[in-house]
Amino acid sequence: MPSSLPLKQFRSVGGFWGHYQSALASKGLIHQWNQIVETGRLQNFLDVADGKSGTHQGYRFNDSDVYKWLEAAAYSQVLNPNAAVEAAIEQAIQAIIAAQAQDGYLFTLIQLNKPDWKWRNLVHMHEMYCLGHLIEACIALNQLGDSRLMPVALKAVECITNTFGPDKRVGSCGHPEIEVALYRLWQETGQKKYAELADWMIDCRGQRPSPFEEEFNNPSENCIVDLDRCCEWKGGKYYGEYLQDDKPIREQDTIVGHSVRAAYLYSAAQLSAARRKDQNLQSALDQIWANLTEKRMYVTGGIGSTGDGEGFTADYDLPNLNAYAETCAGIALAMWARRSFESNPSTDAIDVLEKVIFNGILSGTSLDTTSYFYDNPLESRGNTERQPWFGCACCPPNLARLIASITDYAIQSDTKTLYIGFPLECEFMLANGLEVSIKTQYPHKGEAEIKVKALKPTRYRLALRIPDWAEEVTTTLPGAQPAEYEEGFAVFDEVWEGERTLAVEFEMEPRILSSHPKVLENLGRVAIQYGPTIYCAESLSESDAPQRINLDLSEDIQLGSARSKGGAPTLEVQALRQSDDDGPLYEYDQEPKIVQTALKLIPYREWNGSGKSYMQVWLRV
């Protein structure tokens, strides 16, 4: 199976993603760390180490923000070292080591405020969720040469297995994440017991009796929070769908409940199905994936249409103005898509991965990576704006770790093949000694040059994904046979000698998208896509709001100029706009006043760059 290349094999990342990574290293990570310090997230660890009690600040799951930030910072330091980030990493490492209990337990809310409540409230406390993010941060540091936190990760897992597992107490976390972390720990250490623990947790999900339901049946002993405000508790009964706990995964065929929890869980289940060659589990995941991508996913790749429970409602229920589409949910979907591809290398999963990364995820951050969207609506009426931080700040550090590790999502390899999911300007070396450099302005332009340098003759396959949006693709590799096409990839099976360059051009023309007629909000509307990028119309004033616009598609959509050097081009389309009128609120037999106008479209990920605005993705025709 293919897997991502170790980040230390990369020499550089430039172009589109180089901008984001540079901004993250110089601004975003420092901005986030300052918020972590100012909001008491770091102080919670320091207070535990100092033996204090009753001083916990913030939400119960705030430890995870420190861990996600630490993972992102570790990745960032490889290609974009920053002394201030290095100093903050050191602070975080020392605080984490000092706060861990002798038995490996680490969860600052319980340690400070509720020492008798360890493992008593799996539904809400997020203990294992936070430890999962801790493990992933420890692995990131270990892979890059700093092993100081690996004993912390191993002790944390030992603390879990002293209580939970086969022939012990049944239970996992109400918010999945520990499962993915355990698989990564298995891959890092080679110890199969970690993967087997994750397999067991996945198999227990949805079984009856449910340990989560048991907690609700004994609220005086197990519930710290108000049951009437719990998304898991409806009509006086436990609501298993919210936690993907209504039935075993192998019996599920529809995506339900909390969107982030769902995609994290299914990412892990995908790893489990591949490891165990479990066809029943894989079949269920395929059905859930189909339900999501064919009936419950936004055109931006966003998932989770409602803020009520931060999750899914019904098929084709995809409102635009009130779309939730949490940034973390998009990141979780990208994780699931990546794991699906690595288990079964075809382009279907990468098509979804690319859509959500370039649209529904990157919309969650400003270009300088210092302000953020929690939810990502597809329409705004001047009431939405990115924020520098949130009380529940899961999204900013999650964005940081994805941006810093974007190579994991773009490029994978195995012993026979290098897979390029989407062109990423970079230089790296493969384990077999081949040196690869990619030059591209993707996603702004569809061309890329992939140079392969071999110090000795080396046979290896290069597989280049053909995007679903590209109607024509041209590839040129001098001296090679025409590409073979496998599962959506153009494959060159070559003996590489010296330096050779593969030139590729994906035809990029503005394309018009319509949605299924059951998506009632989009009837009579279209969206515009250019390459992998979804576009939108935006205005700072109500008088020019895109809600007043009808596109005139009798003329071709034209490419405009880039808004900044090296940036994405705008698109220009003719439109009809209803003009202002000082007349009465309602009037009989009055024809609306229509004026012809040229409408400029911008990438959806870049909207709100100048503050609150009027915006629409789906435009009337």
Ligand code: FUB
Contents of the next structure:
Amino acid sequence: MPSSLPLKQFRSVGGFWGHYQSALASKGLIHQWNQIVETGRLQNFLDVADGKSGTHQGYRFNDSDVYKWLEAAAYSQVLNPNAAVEAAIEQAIQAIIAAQAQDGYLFTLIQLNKPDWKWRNLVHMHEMYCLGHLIEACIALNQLGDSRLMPVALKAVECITNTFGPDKRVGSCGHPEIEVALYRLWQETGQKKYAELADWMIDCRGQRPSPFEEEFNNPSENCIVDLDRCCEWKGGKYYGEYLQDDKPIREQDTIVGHSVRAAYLYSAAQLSAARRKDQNLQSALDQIWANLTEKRMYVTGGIGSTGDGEGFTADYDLPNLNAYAETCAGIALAMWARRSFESNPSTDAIDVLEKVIFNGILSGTSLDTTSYFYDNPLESRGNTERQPWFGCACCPPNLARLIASITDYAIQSDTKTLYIGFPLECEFMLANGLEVSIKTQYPHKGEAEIKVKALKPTRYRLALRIPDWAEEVTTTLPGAQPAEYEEGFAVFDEVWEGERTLAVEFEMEPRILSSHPKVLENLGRVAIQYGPTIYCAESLSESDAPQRINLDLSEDIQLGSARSKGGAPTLEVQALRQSDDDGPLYEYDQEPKIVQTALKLIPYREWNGSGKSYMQVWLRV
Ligand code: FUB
Ligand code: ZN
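Hand over the structure of the form predicted in complex with the ligand; the form predicted alone is what we had up.
Every chain and every other molecule in the complex is listed next, the one we just looked at coming first.
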């Protein structure tokens, strides 16, 4: 089964991703750390350590932002060390160690404000969600060679298992995350008990009686203070769909509820299905995946179309202007896709992974990684812009950990095969001693040179994903047998000797996408894709707004002469714009005044680079 390469095996990451990673190391991480300090997130830990009470600041799950930041910072330090980041890591580690209770419990809201509420409101409180992020931070720090938080993580898990487990109390967290973390802890430590705990949590979800539902039987006993504000409570009864607890996962076939919860849960369930070779679980996951990717996912890979409950609605309900498509949900989808690929190496999952990473996730950050979108609409009418931070700031540090660990998503290997999911400019060493360097301007260009250097003859397979969007693909590896095609990969099964270079060209042409007619929002509209990148039209002024135009597709879409701020090719398409602003509100028998114009398109992920603007992905034809 393929898995990602430890970051330490990489010598460098450059090009498109190198830009994001170095911006993150030099600006984004410090910016986020300052926010963590200024908003009291670090102070919460310090206050616990100081024995204070009643001083918790912010949302109940704010600890997770510190952990996610720490995870990102640890990855980032491997290839882009930065002294200020190192100092902040140190502060975070010290604060976390000092805040942990004797019995391993660690959740600053309860420690500071409500000590007798421990483990009483699982549906809502996020205690295990936060501990999951703590575990993931520890694993990242381990990669950096710093294992000081590992005892904290292990003790926190022990604290969970002192209360919960097959022979104890049934329960997990209303917001999944601990499950993925436990599988990762199993992979990191080799201790099966962590995976078994996660398997048990996966199996308990959706069963009756539901520990989450039972909390509502006696809300005050379980510290549920305001029923009206609980998303898990609808029409006077428990609404298990919100947290994927309406039925056992093996009986689920549709993606429902809160989108981040869903995709974290199914990432874990995917790990569980693979570990246990559980066909029933796998086939449920396949059905849920199909429902999501065939009926409920935006063309940008964004998921969860409504802000009401931050989640899914109905098949084909994909509004553009009010799209929620939370950045974290996109990230969670990339994680799930990665786990699907690992258990069944075919390119289907990578097609989704690439779509969401290059579009619906990266739209969540500015190019310098210091301002963010929480939701990622596919249309704007001049009323939204990226923010430096949020009260509920789950997305910025989540983006940071995704960017800093992008190699995990692009490149995987097992004992027989190196899988290249998408070209990423980098240099790395495989466990068998092969040295690989990839030169590419992807996603701006479709070419890549993959150089493999072998100090001794080494048999190994190189599997290169053929992207779903590429109509023509050329691969040249001098002296090699023609590639074999396997599950969407071009596979070179070679005995590598000396230095050899595989030249790859994915033909990139602007492609015109239409959507299923049931997506009423997109009727009479098209979207434009170039390589893996979805494009949009954007204007700072209302008079030039893309909402006023119709594309004229009788002429080819051209590559523009200018580059976008992020260095991507721009595209140029002919359009007809309705321009006359002087007339009355309504008028009889007037032909609209139309002006022919050349419309520039930029990557959707870069929209809003100059502040509030008018933008559309789905353009009228
Ligand atoms: O509940 C923790 C995080 O806050 C969720 O993942 C996000 O959707 C936001 O609600
Ligand atoms: Zn978020």
